[in-house]
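Only one chain is given next, in structure tokens, and it is the form predicted on its own.
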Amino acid sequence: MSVLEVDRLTVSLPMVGGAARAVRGISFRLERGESLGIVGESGCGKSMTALALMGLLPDGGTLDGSIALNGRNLRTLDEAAMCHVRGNAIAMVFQEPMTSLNPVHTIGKQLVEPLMLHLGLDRDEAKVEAFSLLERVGLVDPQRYYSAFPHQLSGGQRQRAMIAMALSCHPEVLIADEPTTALDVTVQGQILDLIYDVVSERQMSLIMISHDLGVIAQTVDRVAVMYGGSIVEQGPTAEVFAQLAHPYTQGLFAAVPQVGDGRRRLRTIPGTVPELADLPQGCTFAGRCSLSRESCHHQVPDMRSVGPNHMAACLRLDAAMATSTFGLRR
């Protein structure tokens, strides 16, 4: 059994003109100790899909299809029973601690909260517990971080605090919404690392949302791409990487900078991201691909094989696989 089973995953939100699907029909499936990462420009339903998953949707949104937990169906539980979830058995790192913290508590008493609700450990107990996470996540002068507010930690700290959160208590999934965003290269890489690091250690799974195809590569075993709320191409990150089937796909990777190629013009997939509350009757698609033909803007695309456990959503895959020439160096 999948520890997380996605099931047509729909998320409607109101919007002035009437409900608009940020998330429409995604179906995935995540394996003890795998990870995945889902990328895709910004709108395209990435961070939505983790709000989903997490029970956290904004005012007013409605979710259809399931959500399965070891075979437990997250949308039958009320809001009491979802609270015993988060964080117990399915975490997540926000993709901007400073917005995620609360700024008028020290970081010690956010960590030992969880630790005392969930794993029901006395005060001195979880105080101890804390220490060892701040150690685990590099914060090696644990009296000090533990009785700093937010604001007094760095970007990356507060990164690491923050995953000291999500680990607490023991979690398996963790999701991690674009942990490195607001964070310096250097400080980059080490977040990855220690995320990697304690997911392996850990055996959890990992879902990374990320719209750095340089991230994806170097930490999941499997790659999900995202456009309009919908999946359009996904597999095993190593066989996406060397086939990219979807246009969608080829154009992200075109518009990764390469060291080594000189100097070029860096290529743009024309136009832009449609609205929710507009998206297109047919393919989300259709109205930037080169490759569109008239059908493409009125008939929706199913899942056709690329290669082993590798799928596509695309009308004409077979014209663009065959003007697939460009894949990031792993």
Given for the second form:
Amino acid sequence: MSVLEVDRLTVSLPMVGGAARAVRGISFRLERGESLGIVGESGCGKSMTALALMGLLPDGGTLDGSIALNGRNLRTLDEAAMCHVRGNAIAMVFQEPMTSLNPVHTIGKQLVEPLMLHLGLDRDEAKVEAFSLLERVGLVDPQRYYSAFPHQLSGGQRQRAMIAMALSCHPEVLIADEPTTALDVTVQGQILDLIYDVVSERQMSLIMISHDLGVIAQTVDRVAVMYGGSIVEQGPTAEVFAQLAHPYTQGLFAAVPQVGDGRRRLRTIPGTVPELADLPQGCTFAGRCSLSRESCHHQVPDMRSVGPNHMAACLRLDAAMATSTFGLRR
Amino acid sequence: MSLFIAKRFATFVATLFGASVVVFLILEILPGDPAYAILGADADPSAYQALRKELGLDEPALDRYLSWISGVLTGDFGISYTYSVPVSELVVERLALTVPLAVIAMAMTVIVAIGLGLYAAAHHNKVGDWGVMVFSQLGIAVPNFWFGILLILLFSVYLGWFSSGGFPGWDAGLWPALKSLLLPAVALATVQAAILARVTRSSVLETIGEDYVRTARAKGLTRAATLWRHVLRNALIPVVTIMGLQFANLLAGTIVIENVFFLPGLGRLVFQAIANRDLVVVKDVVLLLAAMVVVVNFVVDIAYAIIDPRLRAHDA
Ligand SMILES: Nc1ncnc2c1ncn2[C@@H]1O[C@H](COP(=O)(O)OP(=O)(O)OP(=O)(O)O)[C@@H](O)[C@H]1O
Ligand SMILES: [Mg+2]
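Follow the form predicted on its own with the form predicted together with its partner chain, if you could.
In what comes next, the whole complex appears, and the chain from above leads the way.
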């Protein structure tokens, strides 16, 4: 049984002039110890997907479809039961380390909170555990970090503290929502390494969200590419990178600066991400796709198999794969 | 820390100096002659002149200002014209009423406002929220003296639970004394609580949107626990600012309310002193009120540092 099984998950958010579907019927599964990368441009619904899994949608947001954790549909749980899942079975590391910690409490106080809540430790036991967690995430000299306030730490150190909090109750699934986007390039690699290390050490399943293909490419077992609230392509990382099937994935890959590109202009995908409120009728990418035909604007493409466990949603898959110049045939 | 205290002390002195000049000038310009106020308008001219000389009113303004200030600095606050006792005695006696009144009113304000504000924010856009908003709007709109009169009508005249005014003194026992301060404190607190409840509500609502609140929820804390442990303290910062400002309002409010309820407090003392042209009393009390406001601001600054660790480093 998969640890996490998401089926036709849809998220609607209230907006002026009606609800907008930020996530539109996405499905994926996550096995024990597996890592899944979710990639896509800003605003494509990555964070909303993560928050939906946590049951923490913004006020007024509604959910459709199912989210099963070890076969148990989280949507049938009441709020109290959901509180027991959060931070305990599923934990999350957020995008903005600078604002994700409470400025008026010490790191220690924030770290012992889930330990006391979910593991039933008393304050002293929780403190001992907190020290070892701080050491594990690279905050050696735990005494100092335990009694430090967030403003006394750097962004990288705060993100380490966030990771310690997320790890604290041995969750089965860790969701990392762009954990390094707000950090210096020099610390980005360290934080990613830390996450991958602890995840594999503890046999956890990981959802790594990023807008940066580079962050995903080398490290996750499987990737899902999101565009306009839908997953347009997903499969094992090696498969996907060997044969980029969807025109959007191809464009995204081409936009990643490669070493040795010299002084050429970076390639970009023409056009901009459409507004959620008025997404087009058919394929959401049709407006920006060089391969689009009349039918693309009317018909929503289904996921089609393009290789072992590798699927993409495009009406013009054959043309796309034929013209693909970006696949790294390894 | 010592720099912080030195800066504070300088502010304190400057504020009091400013207040002393302003009150002195206003009383200079204001029509009305203490000697006439004491003797009556048809007083014998020679007695009038003698009294003016005795009170020092015939000296130049600057001399009078300096002798007042040097008196204050040496602990001699002067003698009240109307009561013929040292102003310090008079004030201490009156403070025994006004300080407890202000403290009770402030405590009521804080408890009611934070409770209502939290409740409204937790029930944002629901009936409870609207209810609090409507009541607070009413509370703000109602003048406190009029509300005081309504309270007297209802609780004293109609229900007969409280006396309609007056103060038995602390010698009469704790409960009778407190009881006589209860209605006036409610009248004083209502407007302040209404304002503060709104401030609390909007501050809590703003704080609820912060990332660290989402983090707390992601750890598995319930809504209520998150509100209590992570939202409240952060939301308190603007609330404390307003509370500091409200204390000054509250002191001003005592002047009106003590007159409505016939309470022999500092507010009533000032009011009567102005009516009687008891200038020494007016000047001293205004100076005292200014000092109290500065001290409260100092307390507010300390409260900031207690609430928010980020503010501790700078001033230390
Ligand atoms: N609280 C909210 N209310 C309404 N709409 C929202 C809210 N938060 C986000 N959205 C919208 O939902 C869509 C998806 O947002 P989401 O945060 O999931 O994007 P993302 O893929 O995580 O982007 P990024 O890379 O910038 O983090 C966006 O169009 C955004 O404007
Ligand atoms: Mg995001």
